[in-house]
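As structure tokens, one chain now follows by itself in the form predicted alone.
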Amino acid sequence: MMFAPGNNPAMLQNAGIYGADSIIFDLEDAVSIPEKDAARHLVASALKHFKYPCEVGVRINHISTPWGRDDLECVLASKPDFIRLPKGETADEIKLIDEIISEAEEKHGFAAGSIQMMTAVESPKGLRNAYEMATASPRMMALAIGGEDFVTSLKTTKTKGGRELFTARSMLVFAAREAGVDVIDSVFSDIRDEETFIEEVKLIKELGFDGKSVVNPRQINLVYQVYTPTDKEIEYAQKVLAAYREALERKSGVISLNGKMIDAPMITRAERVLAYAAAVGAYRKEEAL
């Protein structure tokens, strides 16, 4: 997910050319208070007039701030694909925004439920309530972690290895998996430090995150490099699924590959590898063995 400042007309126009899976137009941290009114109208206009090759969401200001409701009223009329709530802490916040979106969908003639939601957890309270937030509305598609605010709330600082966020990241993955929604990691703001960025992407992939937020187009391909399965991984996944299909045809409950037993979790992981590969164009279903 690539953030683009909502007060930057050039980024609003060109955000779709960099190859991100998702774009988030930011009305919160990237926009100063004097610019918030103009920014939300810029974003609404961009959503109406530009066609983007990927899903597009809007990070609103928190619903408790003087700008949150105005953000929603303005941008919902242009039908973003999703709304991202920052600093989520309770299920009641999610339910309130769900109600506002439902009213807007009816008012503007949009299909009910067509605008999704996600929230970023940026405090211990939000982390404790992550599962309840993720299940508070059928619109919820993902949880995210806001690393900078979370670390600040812990009264510590960010380190290169990310030790201070390890527990929070793991707990957020648990909550998302239990709720059945995606989970997205925080941004890495030092765009010059590609080595540490790549190490962080490797870490969050190993923890189970579905993707990472980025603040600069240069970081997009680095995320793809880490998340794209290798040829060896794709080949092995194909063989696992081919063995599974063969066992089904033989109506056999025993599945083996090169003398090793294949069980249900291995089949699930193989399917996930091919799904990732297909998402980045490294595999097509017709290539199945």
The other form holds:
Amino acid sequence: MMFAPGNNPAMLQNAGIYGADSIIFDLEDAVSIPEKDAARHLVASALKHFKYPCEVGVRINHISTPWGRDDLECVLASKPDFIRLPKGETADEIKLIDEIISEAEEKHGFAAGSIQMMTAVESPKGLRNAYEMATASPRMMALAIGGEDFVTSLKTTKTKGGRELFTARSMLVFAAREAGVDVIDSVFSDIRDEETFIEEVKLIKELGFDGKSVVNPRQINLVYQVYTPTDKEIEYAQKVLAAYREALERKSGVISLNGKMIDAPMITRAERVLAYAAAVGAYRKEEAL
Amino acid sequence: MINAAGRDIPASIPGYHTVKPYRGPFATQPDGRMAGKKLAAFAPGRQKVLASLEEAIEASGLKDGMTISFHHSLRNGDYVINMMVEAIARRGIKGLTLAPSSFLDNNDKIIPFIEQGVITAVETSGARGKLGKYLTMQTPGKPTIIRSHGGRARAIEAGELHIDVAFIAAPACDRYGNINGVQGPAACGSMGYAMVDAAYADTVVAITDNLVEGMLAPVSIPMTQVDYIVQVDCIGDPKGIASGSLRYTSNPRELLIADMAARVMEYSGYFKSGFGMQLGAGAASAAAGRFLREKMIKQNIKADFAIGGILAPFVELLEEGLVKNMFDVQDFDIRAIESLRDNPSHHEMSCSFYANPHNRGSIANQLDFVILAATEVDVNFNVNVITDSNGVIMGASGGHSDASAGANCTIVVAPLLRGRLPMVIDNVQTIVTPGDSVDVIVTERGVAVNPKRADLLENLKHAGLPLMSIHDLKKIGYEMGGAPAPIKLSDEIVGVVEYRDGTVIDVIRRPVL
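Having seen the form predicted alone, I'd like the form predicted in complex with the partner chain now, please.
And the full complex, kicking off with our chain again.
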């Protein structure tokens, strides 16, 4: 998920070329107050006129700020794929935005429910209500953690290994999994420090995050590198699924691979490995079949 | 008449010698003999060092209507072109043809001397800034002749560009006239461009701020070719000559283009040990070198030679043993200059050795790969690097058409959009490099292979690149930026673009702005 400032025409024009799965045009932190108005119109215009090869969302200003509603009114007319709310804390906020989106969908003749939503959790209150927010609207597709604000609200500082966010990250994964939505990690803003960035991506992958937010296109390939299953993992996953298919054909209840029992979670994991591999192009389904 | 690049070229052009239309990259064969300088003798005890620029001008026999030359290896730090033209103007000499190997931004200062009639014709590789605009909109009287680096060396050796006096900025020079570019405060590295001027000009004057005692070594331009020497306080500003720090681009779009260009090289079919390459000096080319480096290490592939304007990233390839020998016509940073001075595998070459198409073999013709930038590319793969979107001269032909013709795989890199202007268009404003010699266009939104290279296209299908036709690429740019409006042109020809073999590939007509 790549952030691009909504007030930069060159970035709006080129955001689609870097291979991100998802682009978020930012109207919030990246845009200064005097630029807010221009940015939302630029973003709306870009959404209308440019073709992007991936899903495109807009991070609006919080609905309680003087800009949130104007952001929604302006950009919803151009039908973004999703709206991202910053600093989400309660289910009521989600419901309110859901209603505004519903009205806009009707007004502009878009299919009901076609614009999705996600929210970033940036405070302990938001974390406590994460499940409620994730289930407050059928539009909700993901939760994200906003690391900088979260660390500040904890009265601590960022560490290299991310110890201070360990619990919050894990709790957010629990909430997302219970609610059945995706969970996306925070940005890492020092774009020169590739080593620490890679360590952080490894960590959040192990914790169960579905992906990471990035602030610079240069970070995209690094995320893919970590999330791309190794050849060994792909090979093993293929073998697991082959054994499973064979067992199905034989109508055998017992599945084994090299003398080792294979159970349902292993099959799910194998499918996920291949899905990730296919998503990053390292594996094509037809090659395995 | 319509030439082989599809351009309508007049049968005769006022102020230009006989027009020979472009016929194809290797279609025109030379005849006749090489030109040469007059015989001379230099008795023991004579002195070459003169007291002032004025004395040197006097001694050189420079007269109205003659042709003078300079090299541009001191780049934006050069003081010598402006200094000499000023000194010549003070002596009241007029009607000169100015034929430097190229101009840079700092040469705007010669415009008043064109206005005063000191200079009435220009033959060079290109011009930028106000000078480029001046040569397009006002003109010195005759059309400016634009030549590639190889084409200029060819024209000099063929006698088409006869240099009466070559003024050579010399970073190091001894009292006998031996010159090198690797020592002294204004060290610029290779003297590749000046070597040809020194060998063929009737009179050679070295201008130096570093007159060394005793015999200078190493020697780039030998005393056998140098007539006079003048010592001045300073021949150039080191800051403008070469950048000191090793900087890679961090522009994500340039990195993306570079990554794709390196992948084109990897899958082209020519990426085998023993290959030869030229990487341009642009940001994307330098970055492509870095991506290529990783591939060379991973696949244990080593290059036999690398050529071109040299930058630190290429020096690293040499030092790591990934490139066996490097041949250098020009340097862009201090690391490259130091490498030329210190590394025995880093060799200086003349511009004729580099790219002249009409000698017994130039190294550009032995390339497997070249990565080159472009201002505009058209659907016939023709490349413009000389005029801007208003039709004004703002770039230089450089070695573009030379390396393009010579390489097995010519990769042109360009952003598909600059601001809101599409760069892949129906017809480039000015053809510098014909589409006949361009194989692949790499942009941030797609890669197009010249249909003439079905073999390359087949190889690149496995590279995971966004391959598309050049027409589709153009369409994407037009959809985003709109079709560019044609430029209104007058009938007046202000520039003649020669192909490297001396034929006319295109002309520059004065735009009506």
